[in-house]
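First, one chain by itself: the form predicted on its own, in C-alpha cells.
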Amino acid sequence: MAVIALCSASGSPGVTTTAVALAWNWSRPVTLVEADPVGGSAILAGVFKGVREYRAGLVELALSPLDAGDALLEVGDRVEGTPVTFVAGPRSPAQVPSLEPVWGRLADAFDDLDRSGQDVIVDVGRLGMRGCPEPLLALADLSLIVTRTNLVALAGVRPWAASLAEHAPAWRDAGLLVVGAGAPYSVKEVAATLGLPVVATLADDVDAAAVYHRGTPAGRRWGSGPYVRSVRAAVDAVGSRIARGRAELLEGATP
C-alpha cells in the first residue's frame, strides 16, 4: 500500500482534479480522501455534479467511536466503475478544528487498508492553510507540489521547496507534480530552480480536464487524448517512484 499526498504552494493549479483523475486511473483499489481544510467538498460538486449527496466523511470518522481503521470504511464510498473509495472532507471551515485528531488517527487506518492490499491518494489543498493537514504529508510515502511553471507559480513553490531543504527529512520523499511543463518553464528548469525533482507532468488541457474537474461528458476521442495519456503516464511514474523508495530502503536495511 502506498500513501500519496498532493498538496499547492499558490494559485490554483489543479490540485483536486489532479487528485481525481490520478484516482480514476489507478491501477488498484485506492481511498481518495479529500483533506483540504477549505470546506465544501469540490469533489462533490465537482466530477460529482452535486448530485452525490453527503452521506460522511472526515468529520463522521473524527467523531466515531470505532478504531481508526473500521471508522475509515465506515465513512468510506463506493465509485461504481472505478477503482476508488472516496472519503469526503469538511463541509464547511468552521468544522476543520474538529479534524485535527484525525490526521494521526489515519496514519493506523492507513495500515489497515495496507493489509487490504488499497493505496492512498490524498488531496491536502493549498500548503499553510489554517487547518492544513501537515501529518498526512509527512507520513505519504510521497507528497507532490503541484504546480504550473509561469514565473508566479514558481515562486510560490520556491519557499517551501527551500524550507523542505532545510528541515529534510520532514516529508519521506518530496517532488513536483507538472502541470502544463513548458509554459515557459522546461521540467529540467523547474527541478533546477526549486531543487525538487519533477516526478510527473500533465498535459495544461482546460478542456480534457473538466472531465474530472466538473463532471463535463467525456467526448468520444477524450480517453485517447494527450491530458488522459498524460495522467495514466503519471499513474506509472508515481508508482515506479514509490517502487525504487522502498526497494532503496530494503536494500539499506540489508546487512
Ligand SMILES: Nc1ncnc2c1ncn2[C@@H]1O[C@H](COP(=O)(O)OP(=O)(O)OP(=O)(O)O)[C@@H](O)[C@H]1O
Contents of the next structure:
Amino acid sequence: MAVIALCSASGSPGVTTTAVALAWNWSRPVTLVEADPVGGSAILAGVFKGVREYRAGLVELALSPLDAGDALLEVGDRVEGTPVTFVAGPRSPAQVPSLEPVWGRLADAFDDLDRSGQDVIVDVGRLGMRGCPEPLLALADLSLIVTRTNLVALAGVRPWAASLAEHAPAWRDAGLLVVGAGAPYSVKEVAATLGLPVVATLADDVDAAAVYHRGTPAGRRWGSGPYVRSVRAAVDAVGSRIARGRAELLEGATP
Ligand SMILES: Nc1ncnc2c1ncn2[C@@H]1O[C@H](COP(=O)(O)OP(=O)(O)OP(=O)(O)O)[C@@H](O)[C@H]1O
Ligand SMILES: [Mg+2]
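Please could you give me the other form, the form predicted in complex with the ligand, since above is the form predicted on its own?
Up next: the whole complex, starting with the chain shown before.
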C-alpha cells in the first residue's frame, strides 16, 4: 500500500483534477481522500457534476466512535466502473478545526487499507492554508507539489522547496508533478531551479482535463489522446518511484 499526497504552492495548477485523474486510472484499488481544507467538495461538484449527494466524509469520520479503519470504510463510497473509493472532504471551512484529530486517525486507517491491498491518493490543497493537513504530507510515501513551469508558479514553489531542504526529512519523499512541461521551462530546468525531482508530468490540455475537473463528456479520441496518455504514464512513474524507494529502504535495512 502506498499513500500519495498532492498539494500546490500557489495558483490552481490542477491538484484536484490530477488527483481525480490519477485515481480514475490507478492500477489497483485506491481510496481518494479529499482533504483540501477549503471545503465545498470540488470533486462532488466536479467530476460527479453535483449528481452525487454528499453522504459522509472526513467530518463524519472525525465524529465516528468506530476505530479509524472501520470509520474510513464507513465514510468511503465506491465509484462504479473505476478502482476508486471516494472520501469527501469538509463542506465548509467552519468544519475544518474539527478535522484536526482526524489526520492522526487516518494514519491508522491507512495501515488497515495496507492490509487490504489498497493505495491512497490525498488532495491536500494548498500548502500553508489554515487547516492544511500537514500530517498527511509527512506520513505519505510520496508527497508531490503540483506545479506549472512559468516563473510565477516556480516562484511560488521555491520557498516551500527551500524549507523542505532545510527541514529534511519533513516529508518521506518529496517531488514535483509538472503540468505543461516546457511552457516555458523544461523539466530539467524546473528540477534544477527547485532542487526537487520531477516525478511525473501531465500534458497541459484544459479541454481534456475538464473531463476530470468538471465531468465534461469525453470526446471520441480523448482516451487515446496526449492528456490521458500522460495520466497513465504518471500513474506508472509514481508507482515506480514508490517501488524504488521501498527497495532502497529494504536494502538499507539488510545488514
Ligand atoms: N493537465 C491540465 N491541463 C490543463 N488544464 C488543467 C489541467 N489540470 C487541471 N486543469 C485546469 O486547471 C483548473 C484548476 O484545476 P483544479 O481545480 O484541479 O486545480 P487546483 O490546484 O485543485 O485548484 P484549487 O487550489 O482551487 O483547489 C481547471 O480549470 C482545470 O480544468
Ligand atoms: Mg483543488
